[in-house]
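Next up: a single chain in structure tokens, the form predicted on its own.
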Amino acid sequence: MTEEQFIPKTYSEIIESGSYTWSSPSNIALVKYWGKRDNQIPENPSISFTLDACKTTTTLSFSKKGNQDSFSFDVFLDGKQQDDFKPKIETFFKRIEAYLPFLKNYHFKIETANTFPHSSGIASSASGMSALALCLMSIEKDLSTPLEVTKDYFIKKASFLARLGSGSACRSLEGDLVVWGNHDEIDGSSDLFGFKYPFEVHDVFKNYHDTILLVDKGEKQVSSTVGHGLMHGHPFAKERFKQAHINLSSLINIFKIGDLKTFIDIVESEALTLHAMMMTSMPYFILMKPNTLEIINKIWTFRKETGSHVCFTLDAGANVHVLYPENEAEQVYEFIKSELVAYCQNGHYICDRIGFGAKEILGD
């Protein structure tokens, strides 16, 4: 699909007011996206596990207004008004107005809540922007005739819109594996939206666990937006983008045959490469903390001593995602509690596992 196909024709229905609620999960990339072009277009493809427990629930209420010259909305997090969120939402609305021309017709009340603490260090932009995009698509669906907004179009356009709010948000709408970015070996993959992984996946990758170790809950010294920008002119950028394509190609067979050893090699290499790009940009920066490295070394030692298939990945921060298959959950969880929790800030961690995407929450 092209961007033009997401621009609607005139709406056939009229709605004065209403309310929609969606919950949408976060996700954790296995092949990382780092570096983007204009309009949130990724420099390389990525693939992610959709999570289950770490999610955002958003209720979007709307009512027709008289003055239609500007956007009008209020934002609430856990019942408290958050005016500091408004600039990001304003930017989002400006980016998507061409695709949702009704935005200035209504006043919106955006009420959002996370299942994970806002200060936990887990990025809420993926879950939050995808939930908001789904609520907005629900409005468009009701403004349109049924044939204009099919289920497939609804999901693709919601993912497309979510991407314009936060790149990785486009991978949160479906599950359990989602690809974002053009890749020659995956028909249907696109830079414009996330795409449910279409190939065979071995049972060992079903019900995978992700225990998130909260090493540092503080604000990152360098934002992801700035970090992405530093890939422009990065001396290793072209090789990195090529590496992502190669790793995604390799994962196709790995997922099919259940090759956990090579899966671990790729996932951990991807995590470390992400941070290597940060450490070799100009200006350079380090988001890992000493305890991040302590956890990584503990995981390597445990895996060598036990033969376990536990591994780690990292987001653009200090926290560690500990990944392991269902059939090793009891052993690995004991290891986490006895060996790794000590390196978490205030002993805090989150137990999660693979999920299957966003859900609409219907009223009584």
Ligand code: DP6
Given for the second form:
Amino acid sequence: MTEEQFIPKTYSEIIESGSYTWSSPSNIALVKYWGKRDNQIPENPSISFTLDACKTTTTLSFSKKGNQDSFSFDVFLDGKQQDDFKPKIETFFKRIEAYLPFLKNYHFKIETANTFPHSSGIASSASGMSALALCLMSIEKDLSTPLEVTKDYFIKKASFLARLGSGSACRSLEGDLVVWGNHDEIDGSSDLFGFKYPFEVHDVFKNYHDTILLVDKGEKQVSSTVGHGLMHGHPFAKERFKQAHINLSSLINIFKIGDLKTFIDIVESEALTLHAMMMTSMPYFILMKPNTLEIINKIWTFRKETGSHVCFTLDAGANVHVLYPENEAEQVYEFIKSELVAYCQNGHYICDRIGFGAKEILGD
Ligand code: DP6
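Form predicted together with the named molecule structure, per the form predicted on its own context:
Below: every chain and molecule of the assembly, starting with the one above.
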């Protein structure tokens, strides 16, 4: 598919006002997206587990307005007007206007709430942008004839729009594993939108757990945009992008046969490579904190001593995602409580697991 296929023909219906609500989860990358070209095109393919508990619910209310020269919207987080979110949404609207030509015809009220605290160091951009993109697609569906917006088109275009808001957001619409970015061995994968992982997945990966240890709840030291930018001209970028393709290739067989040992090798290496890229860019950053390393070392010791398949991954920050299979959940959870929680800021952590994607919340 090409971008042009997401430009709608003229709309057939007229709607004065309405409102839609979608709830969309966060996701955690196993092979990381780090580095992008213009228009939010990733430098390498990535794959993520869709999460379940960490999510954003957004209600988008819209009403026709007279002046159609500019965007008009208000944003509320947990019921409070949030003007500092406006520039990001204005940029998003500008990027998607060609694909949603109705945007300037309405005034929008965007009411959003996250299940996780805003100051948890967990980015809400993936869940937030995907929930908003889905609400916008619900409006487009109403404005179009039923045949124009099929279920497949709806989800692909919502993911396409979400990507233009925040790259990783395009992996949050479906579950339980989503690929984003062209990969030779995955037919249907695309740089333009997330694609539900199409191959066999061993039962051991079903219901996988992700306990998020909140090591540092502060604002990100480096925004994703700046971080991605550091990959331009990075001395190791080319090799890194190649490595992501190879790691995704290896995961195909790992998912099929349930090879947890190699899964761990790839997932942890991806996390450390992401951080290595930031340590070796110019300017350079260390985004881990001492407690991040304490946790990693504890996990390695525990794995050695018990034969457990617990492992970690990291985002572009200090928090640690502890991943483990359902059949080891009890033992690993005990370990987390007794040995790892002490390294969390105020003892805070979030229990999450693999989920199945976004849901529309229907009114009464
Ligand atoms: C480290 O999706 O937040 O979480 O496209 O600039 O919004 P933008 O970046 P963003 O980057 C996420 C990077 C990552 C890895 C990943 O999720 O694949």
